[in-house]
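In structure tokens, one chain follows: the form predicted on its own.
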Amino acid sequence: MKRRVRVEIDVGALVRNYGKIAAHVQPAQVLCVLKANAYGLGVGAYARALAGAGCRMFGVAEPFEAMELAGVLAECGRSADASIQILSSVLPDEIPDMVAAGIVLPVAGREEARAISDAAVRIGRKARVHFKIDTGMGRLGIVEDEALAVVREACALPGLDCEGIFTHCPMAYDPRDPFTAGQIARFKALVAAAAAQGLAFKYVHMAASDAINNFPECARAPFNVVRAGINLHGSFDPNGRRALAVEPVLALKTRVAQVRTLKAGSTLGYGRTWCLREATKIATISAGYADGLPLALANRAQVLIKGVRCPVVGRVSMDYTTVDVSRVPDVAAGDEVVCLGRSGGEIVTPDDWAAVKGTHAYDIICSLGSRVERVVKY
């Protein structure tokens, strides 16, 4: 049986987006962030396509993701020339396996540096590390005031290849906020101070998708790597610039379950939040919040049926959603419904849903349900 709800991933669009990002930031390299199973869309298809397009640097959040990605890259013959970096944190018991597997590890403090060094010496191999500096995110990393001393001490430890240094921006989605400019200046000063003490790094990076669009200096020296996440999917934060002409990668589709004409005065859904002023043709579609349709779409958004925008009327349920199909001729059970994506000359994007929900596209993409079939289109 085919699933009623599916998300289609356009690999061609993904590869084109990667190419546009790479061209925009050159000569900096693009590190493609594929954490959380490529934001729930399937790390295998993403990694194979991006590796085939020339990507050699990948980022994940934690060790399980790193090993899963390593398996994919090995299958497609890219394990020897590609690096996988854990961008967040590594726990003490995880370190030996990660060092043995050749995963690039974050150093977020003295203790981590020593533990990684000890594991590398025991195993008899170098551990590649990037220093994770907290310049204002307040989440993980070496606090800025201690960074130079910690970096200097760690670089003297055996078994470490201290190849990189990086930080992360909490406000880069807003090009008008002054915090990011100050953060950039402070991080550049730290890198320069380290260099003055003979501590140079092969990789220096700060920009994720927001900074790529809003702070182009983060792709210029001393920076030589950018971390692309949401832009790979063709989405942006709603507050910033859109310097990249990327395109949506995914389409979320379902089918019509039933079509009825309901009389004036009928109410729709839990809470009876919509009352029909006149007799109206209503379609119930086979997708709800369990599939990733936000509750916030109720009475505020549209889906596409036969190229026509059909308003969502009534509350979104777990498995079904009701829409007004008065403008769609001959609509019937089984017809395709485009919740996200293009139909005819119309398009609905994750950014559109994010605006309705008051969030960002990451939230929309990561919320697609586990029963939604992932279909890769080449």
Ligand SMILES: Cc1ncc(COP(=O)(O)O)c(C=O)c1O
Contents of the next structure:
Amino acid sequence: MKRRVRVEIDVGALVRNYGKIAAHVQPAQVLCVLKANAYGLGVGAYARALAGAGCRMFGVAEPFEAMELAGVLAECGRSADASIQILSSVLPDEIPDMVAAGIVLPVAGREEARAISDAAVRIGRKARVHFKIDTGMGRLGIVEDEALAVVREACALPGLDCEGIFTHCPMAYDPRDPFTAGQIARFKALVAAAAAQGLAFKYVHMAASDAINNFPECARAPFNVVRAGINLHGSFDPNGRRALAVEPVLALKTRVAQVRTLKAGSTLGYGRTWCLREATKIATISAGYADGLPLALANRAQVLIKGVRCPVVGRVSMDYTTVDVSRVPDVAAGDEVVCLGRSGGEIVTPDDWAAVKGTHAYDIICSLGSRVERVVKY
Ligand SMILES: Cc1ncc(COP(=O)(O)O)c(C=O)c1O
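Which structure goes with the form predicted together with this ligand, now that we have seen the form predicted on its own?
To see the whole picture, the full complex is given below, headed by that same chain.
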């Protein structure tokens, strides 16, 4: 049986987005962040398309994802010239397998540096590492005060190929934010101080999507890599500039389950949050919060049927949602419903839903349900 709810991934749009980011930041390289199964959309299709478009650096959050991605790149013949990098953390028991697989690892402290080096020496190879410096994210990495000393000591270890150094910003969605400006200055000073001690790095990086849009200096020397995630999908943080003209990659579609005309005074759904003032044609669509429709859409958002915006009326339930189809001629069970994406001249984006829910597009995209079929459109 075909699934009723599907998310369509527009590979053409994805590749165009990658190209726009690459052109915007060149000569810096784009490291494509495909963690969490490419934000839930399917790492296989994303990796194949992006590798085909020229991406040679990929980032993930943890070892399972790294190995999954390694399998995809091997299948499409890109293992030799593409690197896979864990951006967050690696645990002691995970290190030997990661080193053996040639995954680029983050060094988040002295102990990690030694453990990675020891594992590499044991198998007679060098482990490629990037120093992860905490300049203010407060989550993971070498604390700033110790950074130079840790980097110096680690660079002397026999098993490490210390090819990179990076940091991450918690507030780069705000172009006026002095904290990010301070982070950039302090990180640059650290890189310069390391260079003065003969410790130079092939890759220096700081910018994720927010900084790409709001802090263009993060794509210029000494920086030569940016890490792009949400912009690949065509979304942005709700605040800040949109320097890139990226386009939405995903469309979430379902079908009408039933159409009925309900009389005035009828209430719709759990909690009876909507009461019809007059007899109204209501379609019940086959998607709910189990598919990723936020509860916040209730009485505040629209879906598209035959190019017409149809207001969501009543609470979103697990599998079904009721919409007002008064303005849609000839709507019937089985018709296509575009929850996210284009229909006629209309469009609904993950960013629109994020605004309704008071969240960001990451939350919307990563929340698409497991029963939603991922369909890749070439
Ligand atoms: C270290 C790191 N770099 C880059 C990214 C990509 O961020 P974005 O999706 O905002 O581009 C993330 C995602 O959270 C991250 O944790």
